[in-house]
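What follows is a single chain, given as structure tokens, in the form predicted alone.
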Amino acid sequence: MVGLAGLSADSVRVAARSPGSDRSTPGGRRRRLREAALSAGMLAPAVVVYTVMTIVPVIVALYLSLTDWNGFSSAAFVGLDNYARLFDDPDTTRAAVVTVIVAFFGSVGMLGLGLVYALQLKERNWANSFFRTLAYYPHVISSLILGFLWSAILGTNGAINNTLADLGVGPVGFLFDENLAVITLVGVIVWAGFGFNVVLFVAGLQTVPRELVEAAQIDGASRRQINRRIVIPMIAPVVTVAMVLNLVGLIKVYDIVVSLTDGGPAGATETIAYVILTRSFAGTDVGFATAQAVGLMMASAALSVVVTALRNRQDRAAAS
């Protein structure tokens, strides 16, 4: 009885010290206030930096997009006139078409090549590690440098055309034929960026249960059937992430365009980002350039939302 009484007293004291028992006491309220202040203090620097570096610039850009401003004199409010000009300006329309082509085919190329490459290198050994590093290496180098490198290789007086000239063959217009220049731009972008997709896909492939693959092999499934029916569906979320990153990155591509083609020939490879930075801002038409930038930002956000929503709907349909 004494033991039970002592145990009961200990239980009461423990219960009295439990976190949920002192919520209404002054000490508990002070503790919660200290914890809330500590959490707010730890979050405050990140919130301040995010607000100053992201929220405030977006608000300023939205305002400037509604003005006629050359960057020096006072800004004159013009409402939605700059956005109306987006649909009437031929340079913007042409650049939008080029941007869509580059974003679509570049993203498809990086996804397809990256997935095929990753499926071949998913096993862990030194040879596969070497080829993964080899594929990822162009992604580490600056896009400007890659553009200058390929310009020296594919240009009119580049290494390939000089070699063809020695063989008595005329120069190939990799960079000075309007149609071929766009294809060349997409090809260089795919080569430079597919290694990042390889890294994502290899990481996703490591999460596929080996038991499922072995069971399918025992049932007589071929390697193609295993990849199509088991492996790829299981890494679908990784594919979605890679697709969104590719599309958003290619919609605003600029640096490799500058160093590879400089928007030529005759503006055939000018993207929206290129037009914004080299024409609108350089021409001191800051209000219109900001409207172009806001439109590009909204297109990127909408594209990300659409791709993610389609992926979620497919996941729900597969689960039902």
Contents of the next structure:
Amino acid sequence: MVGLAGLSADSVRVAARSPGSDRSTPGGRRRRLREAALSAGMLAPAVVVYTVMTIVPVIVALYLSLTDWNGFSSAAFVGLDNYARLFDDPDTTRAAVVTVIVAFFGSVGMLGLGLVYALQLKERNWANSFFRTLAYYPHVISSLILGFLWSAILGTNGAINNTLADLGVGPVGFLFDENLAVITLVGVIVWAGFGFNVVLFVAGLQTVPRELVEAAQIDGASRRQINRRIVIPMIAPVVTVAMVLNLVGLIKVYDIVVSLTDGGPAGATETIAYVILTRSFAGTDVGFATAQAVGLMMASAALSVVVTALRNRQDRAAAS
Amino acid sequence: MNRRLLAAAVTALVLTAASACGGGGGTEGGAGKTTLRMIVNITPNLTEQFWNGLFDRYEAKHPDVTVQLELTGTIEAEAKLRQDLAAGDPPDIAQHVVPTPETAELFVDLSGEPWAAKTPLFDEYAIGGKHYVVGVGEQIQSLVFYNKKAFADAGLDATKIRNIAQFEEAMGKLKKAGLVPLQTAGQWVTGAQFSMLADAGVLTADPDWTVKRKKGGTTFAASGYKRYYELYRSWLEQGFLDKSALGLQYPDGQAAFLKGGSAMYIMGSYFVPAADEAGKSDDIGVFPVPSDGAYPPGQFGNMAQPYTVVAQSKHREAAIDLVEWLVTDEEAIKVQLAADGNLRKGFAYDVSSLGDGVQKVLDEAPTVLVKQGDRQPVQGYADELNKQIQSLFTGASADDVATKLDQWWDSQG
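Could you give the coordinates for the form predicted together with the partner chain, as opposed to the form predicted alone above?
The next block holds the full complex; its first chain is the one shown before.
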């Protein structure tokens, strides 16, 4: 068998000039035009949908963020006033801090728990399949419903506090203590979302060559050493993807906040997305709300880029 | 980009989504029929079934008109209206949307309608001398509902509670009797109850307080509100309010009071249908919130069932006719008042003893304090107040609350 490497440059050029594929012949030009038209025709629906559904709204949002539009009347151009207000507005500042806390600790929690869980369940058997399904189960339920569910469990009149009351113990402020409410929110988010990480990690673990693991076992490496030195580094790209997805998902968390704490107590669990949707838009401050949303979008994009760049740098360092 | 271009862009988006979902529709019904599209707010009292029943009555008398409900679902009526307008698909009538100076131009000025001036709180809701909204009745909100048995057990007479000192003394006795004296809850309830209490005192003494605050003529820290922040904080310290109540949702707080776990509950007249529904109305009494000034104080209140005709309506005359029927037809008024526990002078309907009690409070109130028109606080104030009052539960001082409210108000352009 002759490989491509065995072909001379001349023979490749001759093959490229074969009849029908010659650029100079009318038949070749027609065929290329047909192919180009076909490609454009097949791409067109996607381009139109993407433009209308993504590009146009982003452009409109950018424009609106530079106006004082209240959602009803005509809008006046106010330049960067709304962006300057972002830094003066106490609600936005506090919500930004809460969002960072929720995104960071939520992401770390989901990654950590997901990784531990996946490492325990990497082997294929019926029990592991059952527990993987169990972990993923909360992810398929609406976050709104999960929030209401946990609110019924953790609220002052919830199942846990009622049980504690029967035991003569005062209510625990899962939802009415400022600090505990944030911890509760993060906890519920981790519980609801770590199953998705498990699925990603289990898929990543399937790609780790068994020979490497077996070789390490023969060399006397412990399970912990194998995980730390071989398995986890090999699934690092999957961890990066999960981290980016977690961060981007959590930076705009809204629904679970509404149903679990409704931003309370005293605004302690208000995230940026919550403030945008419940206060700024509802308060007919659409220009400012859009500036908040653009800020959120940019933060999200920047975060994705930073995490991916850091990961790539780490990978390059490991490879060199 | 001008507004028309913006509307075109949004319309394109909405049309794309609508065509993708197979949506469609129009405002015209059958031959010769006018279809009026109306945004309605759905609540536990004002259900879809209620609205359909109400409009069946209208359609029976006006066979040429069909009323089509535009349900708000999970979004606010105002957001629904904004959505429809942005999509270039305006409804004809909006219920539960109260115009502000910024949005007034979107609605038909009803000043010239002779029937409109006779509707409740018509003048109080005026904007720049024009009248864009009419209502069916009034809701009053500075009410203290009390558990009759708890009061009897604690040896209290509700009719003697008129000022803050008497109120505090009663709360002390109720606490000694092992009850939570005052029921509250998280979500919006905390700030709303505070307003129902404090506004009756401060705004009865100075109805133009909000106007002065807007002009910088007063502050929260230097006004009567400061005393109420201090009172509320001291009530928390004395255990008159349960700090864990912040972990309750609105229905949970209401249920706790109805079950008798707490002695008093500050709430609006719309609590009456809930008490009726629970079969507890005869066990509950009502009196106006206490005040150190005039007694009884003014009742913090608002227009019940506000209706506006959308300026872009394609059936303006028909829409005005329907709104007129809603707020002037005796039968329609009674149905609407009864459904939401609302009140209107001269309109009696079958109510429980508790409903009678609320009507008596309204009859004796020197005024209904309405925070609309010029007296409307800046947008978002209710949310901010709620947050700040909740912060009293989590350790903030009265000074903190006053300062933060002033800072927030001043930061709102």
